[in-house]
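In the block that follows, a single chain appears as C-alpha cells, in the form predicted on its own.
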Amino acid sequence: MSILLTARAAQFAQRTAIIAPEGIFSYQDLLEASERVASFLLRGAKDLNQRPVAFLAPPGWHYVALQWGIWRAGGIATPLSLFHPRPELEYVVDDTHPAVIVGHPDYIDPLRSIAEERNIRFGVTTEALDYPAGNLPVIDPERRAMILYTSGTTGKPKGVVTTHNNIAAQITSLVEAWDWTADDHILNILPLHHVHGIVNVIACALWVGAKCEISPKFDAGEVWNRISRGDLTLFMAVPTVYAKLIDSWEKASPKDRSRMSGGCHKMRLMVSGSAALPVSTLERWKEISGHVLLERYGMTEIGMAISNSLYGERFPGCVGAPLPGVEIALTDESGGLVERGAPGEIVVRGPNVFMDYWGKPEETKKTFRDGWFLTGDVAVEENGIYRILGRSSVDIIKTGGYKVSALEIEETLLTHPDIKEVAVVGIPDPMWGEKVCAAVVMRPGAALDADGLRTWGKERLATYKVPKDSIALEELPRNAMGKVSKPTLKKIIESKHG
C-alpha cells in the first residue's frame, strides 16, 4: 500500500491533500515529510523490517505524515488512543514490542517514560519531521502495514494485523462502490485509531487526490460551521454524531438551520457506520439534510464489507449488498450455510480480509474457517441485502462507534476494593447505539457510588468504556451452569432504568 499510495501521491503533487490546525499542505508535501519521518525511524538502519512503530498524535498532520513515514521505512504502523489511560497504552507497547515510540509534543507524558521504562527508543513528531531526507526501502505490498487493536471476547484487545495489499483491497473497494474522485473534499471528525476513520476517509481521500480536512475533535457547533460553508463533498459518521447533530440543528435558530440544511445539500454522500442506525435518526436526519444515510457494514478485521448503493435505494436498518471484491456467505453454527431468508452468521472472504492477530496464532485459527472469517455477527439476506440481527456473543458491546469487550471491562471492575461481583452488558440506547452499564454485587459493609465509580473507571479505562449506567445487586443472575445470565440481567436493568 505505501508503494502504491506514493505512486499516486506523486501523480497529485501540487494539489491539496490535508487541511489540518497545523495548516495546509499537498501531496508533494506529505511525500517529503514522510520521508524525512522515514529516516528518522530509520536513523541509518536500511529496513525496519515490519517492526511496530507506536505513535501517538492528535488527527491531523502530524499523524498522517508519521503513518506514512512508518510504512516507508518498513514498519508497522501501530496508532494509540488517545483516549487510553495509561494501562491501556501500556499494554498495546508490551504487546507489541515496537522499534520506537513517537509522540506528538502534546502527548510526550506518559509515553516517554513508558518507553524509558522499557529500554525503547522514544522520539517526538517534530524531531521526526525535521530529520534529513535518506536512502528508503523498497517495500512489498504482502508485508505487514499496520496493526489496530480491537476488544474480542477473550477479554483483552488483539491487535489486527493487515499487509499493505488488505489495505489496498479495502480503499479500491470503497473507491469504486462510492465513487470517490479527485474532486472530493472530506471533512474528518473520527477518531484515527480505527479503521472508519484511517480507511474509509483518510486513505481513501488520499488514493485519488482528493482534498481530506482532518478536525481534531468532534464539536457540533463547530462541525456544522463548516458544513455550512457548502464546500464538501463528503461526511461519514457514527450514529452517536448524527444524533448530536440532530440535537444542535433543533436549538439553532431558523436562519441557522436555513444555513446548516443548505450545506448537506450540496453534498453528494453521508454515510454512518460502526454501529446500528436508529431509523428515527435516519428518517430525522433525511429531514434536515435531504440525505438518506448510506449504512455499511465492516469490521476492523476485515475493512467494510457490505454497503448500501451509492445511486440505488437505501433500506432503513439494512446494510446493503457484499461491497466489490469482497464474498459474504451466511453460515450454520456448523459451517453450513442456511437456507435463503434463515439468519446465520456472516463470514468474509476476499484480499480485504486481516493477516492474523499479533502474537495470538490460536485465536487467528479459531476465527476461520476453510479460508472464510467468522464475524461473530448474525445476519439475514433477503433479495441480496443484508439485515444485522446482533452478535452471536453477547460479550461485545457497540457503543458510540466502539467495540468494546464486556469482559474486559469487567476484568478491571473487579479490581475495585469494593466490588465483589460484577456484569457488564450492553443496554440498546438512541443516543450511543447500546451503553454499557455495570451491575455490581459490592462487599460487605460497602455501597455503590455510581459516580465515584464512574471517575475510578476513567483512570483505568478509555472513557467510553466505563459503564455509564450502575446498579447494586444483592446477587447476579445465573444459569443452571453458574454461569452469569446476560439476558436475564439486561432485562433487570431496562426494568430499573425503564
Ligand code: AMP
Second form
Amino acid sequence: MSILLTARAAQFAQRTAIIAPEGIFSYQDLLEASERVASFLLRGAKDLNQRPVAFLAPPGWHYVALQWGIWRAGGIATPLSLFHPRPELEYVVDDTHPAVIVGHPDYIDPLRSIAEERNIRFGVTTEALDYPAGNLPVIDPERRAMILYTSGTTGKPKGVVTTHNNIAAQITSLVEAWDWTADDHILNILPLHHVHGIVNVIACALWVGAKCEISPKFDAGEVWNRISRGDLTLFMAVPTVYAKLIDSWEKASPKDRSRMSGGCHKMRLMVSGSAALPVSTLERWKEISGHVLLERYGMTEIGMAISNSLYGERFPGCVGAPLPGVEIALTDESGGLVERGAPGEIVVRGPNVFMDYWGKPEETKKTFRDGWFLTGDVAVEENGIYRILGRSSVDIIKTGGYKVSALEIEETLLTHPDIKEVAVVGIPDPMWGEKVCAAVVMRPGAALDADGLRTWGKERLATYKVPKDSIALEELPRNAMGKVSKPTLKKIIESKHG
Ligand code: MLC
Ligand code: AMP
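Starting from the form predicted on its own shown above, please give the structure in the form predicted in complex with this ligand.
Next comes the full complex, this chain leading.
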C-alpha cells in the first residue's frame, strides 16, 4: 500500500521513523519531505500516471523520502543498485524509460550523463528535498508502485512490477505473522534494490509506526556495536550476514563477546532468509545469541510466502508454513498436485503476487499457470512444514542472498576478446552459500588471467555477479546432445579446488 503506507503515517506523526546517517526524522518529517519530492517530480503536472522514476541513493533518509515522494506523485519507484556499473544502470534505464532519473549527490556520475544521452530529465535528491510543496494526486492502490529487477533463467534481468495493493499485502502478512508493533526498533543493513530490505525491513517498520535505523552499508563490527547497545528489537538478514557476524564474534575478546551476545538477548526476533540457512549457522548463532533464527522463504515476485512461526517451534533446515493470506501448493511438471511428502514445485497465489514483468507480457504469461505463480523452487511438505530442496534450474545461482543468472554472466564473459567458450556455475560455499565460478576455453595463444578477468568483469557486471574463481579448460564437458553438462562441470571445479 505503499500509497496506503504514506496515508498511515499521519497517525504516527511525532514518532521517530528513520534514524540514518543524515539525522533522525519523524513520520511528520517524512510526510513533508516526500511531499516536496513529489512536487519536484511533478513540476506542476497533475500526476506521473504510473511512469517509472529511476533513483539511486545509498540506504538512508534520501532513499526513503524519494521512494515515498515517487509514490505520492503517482510514479513507479524504480530503485537502481549502488553496485551496478554503467552498463547495468543503462540496461534498467533503457528497459523502463523513466520519466525522471534522480541521484544522490554522491552518485551523480554516471547517472547524469546516462540521462542526458537519452534526453531524460535528471535531478539531484537535495534539489528534490528542497522543492516547494504543491498539490498532489490521489492514487488508486490498484496502480503500479514499484519495479525491482531480478535475474531469471533467460539471460537479462526482468523488472518485477508490484502494485500498491501487492506491497500492502506483503507488508500486512508479515506484520501479522511476526507481531510488528510501534515499539519495534529495527536496524537495516541490507541493500535497498531488493524486496528483503525494502519490504520486510523498511516498509514493515514504517507501516506500524516503528523506528527504522538504516546503515548505509553492512559492516560486521558496526552491527555488533549497534546490537551491543541493547535497544534493537528486531534484526533481519541473509545467511551470509549471519556467517560474517559469527566470524566477527569469534575474533572478539571474551569481554566484547559477552557484550555482543547480551545485546542479542534483548531482541525479540532475528530472521534469516533470501537463501538457505545452513543448520550449522543456525546452531552456532543460537549458541552465540540465544536466538533460534526464524527462517522464511520469499521471492521478489511474491514478497514472503512461507515462514517458521514466531511463537511455536522453529524447524532447522525448513522454512515453515504459508504466511497469512498466501496460498501455497506443490505441483508436478504437468501442474497436478504432488502426492503428500513428494517433492514438487512451489506455486503461489494471493494478493501478494506481483502484477507483471515490465514490458514482457509473454514472459509474464509463462510464469503463471491457472492463476498460480510458478516459483521454480522445489520443496517437500510434511505436517504442514515446508523444506526447500533446491531450484529447478542450475542456471540460477544465489550468492550472499543475491540471485544471479549464469546465462547473463556467460553472455558478458563471451564478449571478452580472449574467451572462446564459457560456462558459469554456482559452487557450494560456507560463506556465500554459492560462489559464482567460471570455466573458460581460451582462444588460441591466449592465457587466462583470473584477476584481470575479474577487473574486466567488474566494469560490466555488478561485483557480486563477477566469478570469484575462474579456471581454464581445453574443452567444456558436454552431454550426448552437445549441451554443456553443468553438474559435471561443478564436479570438475570442486575437484580442482580440493
Ligand atoms: C559482496 N561481494 C559479493 C557479494 N557481496 N560477492 C558475491 N556475492 C555477494 N553477495 C563481493 C564484493 O564486491 C567484494 O569483491 C567481495 O565480495 C567481498 O565483499 P565484502 O565486503 O566481504 O561483502 P559485503 O559488503 O560484506 O557484502 C556481503 C553482504 C551483501 C552479504 C552483506 O552481499 C549483501 O548485502 N547481500 C544481501 C543481498 C540481498 O538483500 N538479497 C535479497 C534479495 S531478495 P571485491 O572483489 O571488491 O573484493 C530475495 C527474496 C527473499 O532474495 O526471500 O528475501
Ligand atoms: P530473488 O529472486 O532475489 O527474490 O530470490 C528468490 C529466491 O531466493 C527464491 O526463489 C529461492 O530460490 C531463494 N530463497 C529465498 N529464501 C530462501 C530460503 N529460506 N531457503 C532457500 N532459498 C531461499
